[in-house]
Structures are given as C-alpha cells and as structure tokens.
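Next up: a single chain in structure tokens, the form predicted alone.
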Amino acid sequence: MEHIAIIGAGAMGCLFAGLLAEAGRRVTLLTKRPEEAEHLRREGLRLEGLGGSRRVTVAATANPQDVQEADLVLLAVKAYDTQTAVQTVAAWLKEQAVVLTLQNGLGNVETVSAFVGAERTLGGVTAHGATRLGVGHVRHAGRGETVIGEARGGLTSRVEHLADLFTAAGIETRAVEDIRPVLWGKLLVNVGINALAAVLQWRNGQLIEHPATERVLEAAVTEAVQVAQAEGLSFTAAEAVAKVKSVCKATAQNLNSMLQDLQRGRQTEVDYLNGAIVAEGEKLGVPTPINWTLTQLVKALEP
C-alpha cells in the first residue's frame, strides 16, 4: 500500500495524514474545498500535543481524480457524508484499491461495501483523540489502539500488512478476524457519552460525577446492549457500562466530537450513534426510549 489517500481534512484525517507522512508514506489528503487544499499545500499540516509541535508537508487536493493511483483510501469524514465521499472517488479508484473506514457509528462499512464491494472494504475503530484547531491545525490529545478487519471477516495478509504499516507510523494497530464486535464496542461507548455530554455541554468526566447523569448513561448503554444482544452479539450490560465509565475517567477533560460539532454550529452524527440504536431496536422489537430521547434532544440543538 504505497499510496494512501485520506478523504476528509478534519481532525482525524489530518492527524493520520500527518503521522503517515512523517513516517515516509506517500499520502494525499482529499478535501471538498479547493481553498482548503491550497492552504494545506502551501502551509502543510500543523500538529501539536502528543509528539510536540511541528509542521508536516503533505499533498492535498480537491480533485477526486488525484486519488486514482491510491492503494488505500481512508475515510475520515462524518458518517452522514460517507455515501457522498465514496461515490465521489469510487469511479476513479483502481481495481485493487481498498477502502478503510474508521468512522463512528453503524452503517459505514455497509455503505462503502455497496459502492466498492465487500471484498474491497475494511472496517475499524481508533481510540486516538484529536481536535481541529483550524485548517490543517490539529491537537493530538490522546493515543490509543486502532483495530481493523475485513468487512467479510477473516484475518487476511493485507489487513495484517496494513496494521504493521500503521503501527510503524506510530498508530498502534491490531488486525482482527471479526470487526463487527469491535464496531459495536466503540458504538456502546459513544452511545453512553456523546449525546448526553453534548446536550449538557459537559466534559466527559462530569457525566459520572453526578448520580442523575450516571443513571442516564447506564440506561442508554443498557438499551444499546439489549439491541446488540438481539443482533447476536455477546455483550453484557455490566461490562459495557463499566467500560463506558472507564472511558469517562480516562478522557475526563475531553469535549467529545458531538459537543464540538454543536459548538461549531454543525450537524452531528447522532443518527449514526444513539439514533442507530433506536433504528435497530425498532427492527428487532427492542424498546429504546432513552436513546430516542437523547437523539431528539441533540437534533433540537442542531442548526
């Protein structure tokens, strides 16, 4: 995977582009705004936080044709932009190129697969934390494991190679045989934290400092676990709630991405997080009133 194209110049897209470019990988950052691409070409990426402050030179473009030689396409756009992003580049990709989504929420792997085929689709999650401070300017606030796998399942040489490539760039990555429980595990964390903290405009750690909000967190996660169990996954509410609370402690000072979106007057990904739990619950006959309420409250705060 000699040429890596990253779609989306937000916090995570710029972070991964910077780390991979620093490691000597050929990276092209694709944004939909020509003026943003020009700024990135002229000024490069500005990374701060973990690893110190530095600038990283990276190729950037607003022309999807420029990714036609990419071996790997990494999707780093919001979940509601997944279909548009994949449609934009699908026609230009060479036949052997693969697409990796590390996005939040449910449905991204399926959307990518619909356009490029499951055999060319990889899914995953990352625990890296990053905040966009400006065009191409990112604070790397937290480092954690990245986990990737084939959309069709199975531990392949290409996904193991990609895990090694990322790890060599300082993005510690593990390849797994079945990515589905991993995606749901990340979803359960987001369901417990993002919407509740966004509505209250609180940092993550505050959610478990107050008994009332801690109970809402527990209820939202428990509902989501019940949906996951109906999907055939083997989560337990006690373990999932404990995990979410541990993340609250570990990221106590963080403003989650959904809250940041609201503060910037942007659409959120709530439909792909708490809203996805509601939608799956309706299909499976699992009641999800807490997640429904959180979804509606976040949507009421959206522009």
Second form
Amino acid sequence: MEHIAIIGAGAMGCLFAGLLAEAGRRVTLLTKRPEEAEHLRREGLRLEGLGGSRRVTVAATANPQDVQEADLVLLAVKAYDTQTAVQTVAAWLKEQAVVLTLQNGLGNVETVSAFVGAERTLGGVTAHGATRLGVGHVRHAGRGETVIGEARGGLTSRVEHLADLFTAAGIETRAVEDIRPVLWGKLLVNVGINALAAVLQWRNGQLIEHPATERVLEAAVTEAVQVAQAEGLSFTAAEAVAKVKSVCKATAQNLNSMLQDLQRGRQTEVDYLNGAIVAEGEKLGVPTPINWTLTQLVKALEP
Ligand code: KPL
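Right, the form predicted alone is done, so what does the form predicted together with ketopantoate look like?
Let us now look at the entire complex, which starts with that chain.
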C-alpha cells in the first residue's frame, strides 16, 4: 500500500489524507472541483484540534486518471456520490488496487463491489469526529476506533496490513472477519442520532437530556434493530439503544454530519440512513413509521 488515493476532500477525506501524509505515506487527494485541487496544491491541508494547528502538504488533483498508481483508494464522499465516484475511477485502477469505503450509510460496500468486484472491496467505519471549516481546513474534534474488513469476509493479510498502516499513522484501526455487523452497528448509531438532532438543530448530547427526544431516539433505533434482526443480524434493541445513548454522551458537543449538511444548504445522507431502514423494512415486511417520519422531515429541510 505504497500509494493511497483519497476520493473526496470533505472533513474525513482531508483528515485521513493529513494524518497519512504526516506519517510519511504518499497520498493523493482527488476532488471533483479543479479550483479546490488547485487550492490544496497551493496551500496544503490545514488541520487543527487534536494534534494542534499545522499545515500538511499533499498532492491534490481533479483528474481521475491520477489514481492510476494507487494501491489503495479510500472513498470519502457522501453516500449519494458513491456510484459516480467509484464509476469515475474504476477504469483507471490497476488490477491489484483495492477500494475501501468508510462512508456512513447502507449500500456503499455493495455499490463499490458492483464496479470493482467484491474481491477488491473493503468496508469499514470510523469514529473520528471531524468538521470541515473551509477548503482543506479541518478540525479534528474526536479520536475513535476505525474498523475495517473484506467485503467477502475473512481476515486477509492485506486487511491486517492496512489496519497496521493506519494505526501507525495515529488512526487506531482493527481488522475484523465480518464487517456486516460493524456497518449495521454504525448505521444504528446514525439512525438514532443524525435525523432527529438535524431536525431539531441540536447537538448530539441534547437528545438524551430530554425524555421526549430520548423516546423518539429509542423508537427509531428499536425499529432499525427489528429490520436488522429480519436481515439475520443478532442485535438487541436494549443493547443498541444503550450504545446510541453512549455515543450521544461521548460526542455531546458534536453537530452531527446531517445537521452540518443542512446548515451548509446541502443534500443529506438520510436516504442511506433512516431512509434505508424504511426501504429494507418494506422488503422484509417490518413497519418503520418513525424512520419514515424522520426521513420525510429531513427531506423537508433539504434544498
Ligand atoms: O457519525 C456521526 C455523524 O455525525 O455522522 C456521529 C457518530 C453521530 C457523530 O456526530
């Protein structure tokens, strides 16, 4: 994994690019906006928060052809851009290159697999908190574990190697055999927090300070657990709700990513979070009225 291409210069893409480049990795940041790539080449990245304020030099480009030499492509675009992003770079990738998605939401691993093959796809989640303050300018607000695994399952040496490489760059990472419960675990957290706090324009911690919002959070997560169970996953509502509340506490001051999207007048990932629970629930015959309502309310606030 000599050369890492990161697609998407949002908060997470810039944070990972900065940390990996600081650790001496060859990193290329790909953005679809030429003026953004130009700015990144000229000014570098500006990181602040954990690790202090500093500038980090990275290669940046808007030309998908520049991923040709990458051994690893890290997808850090919003879930609604996954297909376009992977489709754009797929033709340029060398045969041994692998693609890792650390994006929020359901369906990213499947979309990547459809274009590059499941044998070249890795999935995962990250609990780092990062906020984009401007072009290439990110506040690293919280450190958390990153978990990665093969789309096809099994613990391979390449996924273990990648976990070591990330960990050595200060991105503490664990490789697992089965990524599916991990992806669903993160989905349940996002389903409980993002839409509800986005509609109310609240910080994550406020959701568990009021009995009314606590009840809605519990109901949304319980529905999603019922869908997960119908999918064959072994979550329990009590454990999932406790986990979501512990994340509210741990990230109490965060404005979640969906709220940040709305505040910036952008589309959100709700279709891949609460909306995905509704869609899966429909397929499996599990009613999901709370997630449906949250999805519609977020859509009402989208541009
Ligand atoms: O993943 C997040 C997000 O904002 O999307 C949480 C965990 C809710 C932290 O804010």
